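Presented below, as structure tokens, is a lone chain in the form predicted alone.
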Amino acid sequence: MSHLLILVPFCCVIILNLPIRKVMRSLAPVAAIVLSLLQVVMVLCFDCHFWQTQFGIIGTFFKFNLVVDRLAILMLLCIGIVSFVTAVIARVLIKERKERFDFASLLLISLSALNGIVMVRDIFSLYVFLEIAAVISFILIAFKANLLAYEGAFKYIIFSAIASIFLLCGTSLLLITSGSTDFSLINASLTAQAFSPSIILAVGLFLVGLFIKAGVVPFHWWLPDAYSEAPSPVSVYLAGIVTKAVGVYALIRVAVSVFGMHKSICTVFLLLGAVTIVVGAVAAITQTDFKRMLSYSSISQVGYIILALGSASPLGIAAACFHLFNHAIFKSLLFVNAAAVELQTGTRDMDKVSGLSQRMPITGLTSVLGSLSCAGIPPLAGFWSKLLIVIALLSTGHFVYAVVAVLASVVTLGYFLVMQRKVFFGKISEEFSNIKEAGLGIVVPEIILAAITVGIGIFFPVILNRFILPLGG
């Protein structure tokens, strides 16, 4: 049944774009807000065994099998959630009926591509998905078709470009020297040949072209461009869950997957996890920029997913993988409280705004909670996955790595405290003192949203031994 998920969103997009298209334009984002709210209610309903497929060898080299695991139905909720609440916020924002369509199909095949990234299990399909996620982005951040939107599309590509070529230099040589592209039979060449040169070499390539699609640092500077440039619904969709599909999740995959958390790979992301937290941090202070700061928050809170990785123990993995799934909510909320400001006030600039939460009640109440959640404030369920992530860093013996983790989330308050007082503290300007909540489309999702964060928060005692610490496998 697997396959339906990569299929069904193609095939949808072919039939919208037969030739009866003023049918088709007013039923495509209706079609996108159906089809991401099934994958939801089809994952929450069905365990690991009633999806997988199994699919024969494609040549002598490929094999394209679609496995889903623990990991992969948290990622296709993930995919699912954040693409439903893009489809939805779009239906507001985006007023013209052509670009409605046109969003709605991109976003459709975007949705294919992501969830072909996450149950695919061997790395050339995996590059090819990865690749059609990069192309359908490109055309997003440029959708609103001004010269800023070019710039952080260019800058995108430019990127991407260069992580395309470090992932295919690195799948031919893995493939060299493996003689499969089959993620088992990789990892079994890998292990046998005890990483010589030419191996290192390959999974250098790869991990940097990964970096590279995960915005982690030194490679980040694509991403506040493209984040903050973006049309709102387009920023959703990046930041919530296309960076953390075809940059974070891969690199989880790969390396517990396929290079079998070496002590050299581990020691890498422990470096470059902490350099992020710290470096998106302190940038995220400097900004004035509603979408601009929380496109470097997301740096941040990427380098803690990476840093709980490079623990390599069972429950750094969970952890990892947990606070990608926080991340992905949190975020995409904040995202939304971003677009209901712009939308009602018509800027981004923080200085030129306050008080907001007396006319945006809820708003501002859901942007606390995402606040407070990304800072790791009990009881929301970033507390709990930052707590994981210490516990993991401390129990392997890497305390200054958990104490970097600590005081990067007492900058991370700080910076979300001066944003709560700045936009929705305080006494409104006279400028905005007729102003109201953004309407029902942005207002559902921001509460669905917060209620996730809440929820996973209050239950996270439940939830742990069954749905998170089995994640580290």
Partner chain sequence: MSASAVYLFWIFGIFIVMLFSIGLYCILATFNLIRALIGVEILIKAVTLLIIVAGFLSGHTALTQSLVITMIVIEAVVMTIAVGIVLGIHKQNKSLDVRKIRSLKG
The other form holds:
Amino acid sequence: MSHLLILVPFCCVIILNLPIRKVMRSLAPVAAIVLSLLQVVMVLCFDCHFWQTQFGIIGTFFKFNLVVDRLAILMLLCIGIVSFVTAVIARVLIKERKERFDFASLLLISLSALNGIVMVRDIFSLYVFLEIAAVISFILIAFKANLLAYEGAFKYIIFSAIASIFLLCGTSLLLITSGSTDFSLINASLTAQAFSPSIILAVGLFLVGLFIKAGVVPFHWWLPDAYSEAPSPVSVYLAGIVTKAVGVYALIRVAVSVFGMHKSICTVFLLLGAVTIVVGAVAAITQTDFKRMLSYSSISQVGYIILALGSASPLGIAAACFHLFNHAIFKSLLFVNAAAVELQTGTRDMDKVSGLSQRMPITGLTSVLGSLSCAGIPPLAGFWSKLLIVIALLSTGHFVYAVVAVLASVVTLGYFLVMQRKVFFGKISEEFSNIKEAGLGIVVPEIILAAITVGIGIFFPVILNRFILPLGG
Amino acid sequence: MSASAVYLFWIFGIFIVMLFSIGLYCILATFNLIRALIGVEILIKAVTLLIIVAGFLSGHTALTQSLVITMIVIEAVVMTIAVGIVLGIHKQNKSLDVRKIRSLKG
Amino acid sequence: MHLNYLILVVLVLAALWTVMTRSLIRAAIGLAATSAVLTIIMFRLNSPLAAVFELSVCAGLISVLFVSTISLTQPLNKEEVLAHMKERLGRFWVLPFLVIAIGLTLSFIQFKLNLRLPAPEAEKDVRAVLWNLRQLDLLGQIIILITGVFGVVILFRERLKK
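Could you output the structure for the form predicted in complex with its partner chain, given that the previous block was the form predicted alone?
Whole complex next, starting from this chain.
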């Protein structure tokens, strides 16, 4: 019944927009929370009746080609968790009822779009859903209606449009050689006519498109503006899941099941991954804006995922997926922390605030956990995924890249410690001496996300063999 | 594939690349937001032509036509949103010149 | 086929004019002209249905969108236009030569593409393909249209409020 994951959120939006708006207006945020929670529950009981049921009446109407495998399940879980967190904190951070309704509706639409991206098995349908997610991101970034947000959104529009054009060029060149846009048919024709110039061109164009969407380094210029100028719940959503599903997941999916991890593709992944890690980490050190620093850190972590993918071993792919999941969790956590700090102090400038830990103990503690996980400190979740990445690189003989990954991890630890020292530790300044901890709607998501990070870290030996290693296929 | 089809594809390919260079140059060299959108539009025209040519040469015109129809709908929606954002920028800034609003850091 | 080449040249010229022309309104009209020329090529390449869409949506709707945006945003006054034009010419005079150079170099290279075409498709009817095989795309179209409606509501409400 994987159809329902796309259809239900969308139908929900349509029902919410029926003329009886008075009732619906207050219902929409609740609907977003309930549906994303429902998705998490559905995914967690993967063996239950829901996934095996054959499509009855729905199947006769909708003949979609949707496949749910382990990687898709992992992403669906991510999407559920991050949407839930976003919906919860949006209730606190967005004050006006009308805006809250619009935000919840857009969140629901994007839930169905992201689920579509995850399950689709056709490169053109993939493009369609990527574009829906992109349009929703444009609207969400411009939600606050100030000049900086508009600029960030416009930059994103131009980059995203160019990325889609590259994707479409790749698609049409693949179409001319295989006669179809289906994943398996394209893969068959690619293996049949091993890498003629037109196919290299097609694959190259397609990958460049996805690199732009994922924010990999030579193409990352839109990302910090879009993340940091968006309203806080939107930054959580964008950084946590949208660009990860749109860019990184699509990249993994296409590289594994369409292009089949060819050696030259892997070299490109390794190179770009290493450059992305280093540039992102170095740029993050110099930032003073909290959200901007997190954006660059996000770029750097995407580099790790691509580097792991470049090792082309099953372990590497599994490590990439695991790090994708971990990154979604701890980066959402850090952005929620940034949202809490911005809400309570009214500034994102890290030089202006200090010693907030005394006044906001939960935010301080969870942000320490999030940063340590991001920097790869045991026993948190981020450590294990980075360890798997390094092992995958070493076992395939890429020693230089493994060294880069480890060294950049030290830099990551460095800039997070600087951030912690500036924002949360030290003496609290006079100006902020009577601030309070953010409300329950922000603290609870923080605790949930931190608990997931710690829990995965502690129970890693249990889940390694059962869930993570099979991801590599 | 017959030699004539390859030749034909090459000819169309040259013109498509020319359209691409026009669109990209327009996006890179202009300072006006609307002109940047027009550059994107020209790129989309080039890619539409590429898909249609691909369908014509491989004999899959039914498939490519349905793809192009979907693409045009998406393009229209994206352009509407983009225009809405351009109008928002103009309202707050009274200018569409990138040089006057480039306040974001790289 | 020679007629096609002629139309392609016209297409590139229209695109060049769109980019090079000095007033924004003319650029929007040039875009519509480019779309119209593209439509002719699409008709000649056995894609009539997509061509109709291109003509009505791209040449029609999107041009209207651009023209109305341009008229909503305030035009520059005369002296500014003149100064602006000179400065634009400084940035854009390279483009025609660049385009011609790219075309010439590409036409001299004999690039081995090694294309191998697939078997022709079984289903020849666009409507059947669209409704039976590409249902997911249709759903995507509906979703993106609703998203667009939301976007317009949100973006333009902000305009009215202030």
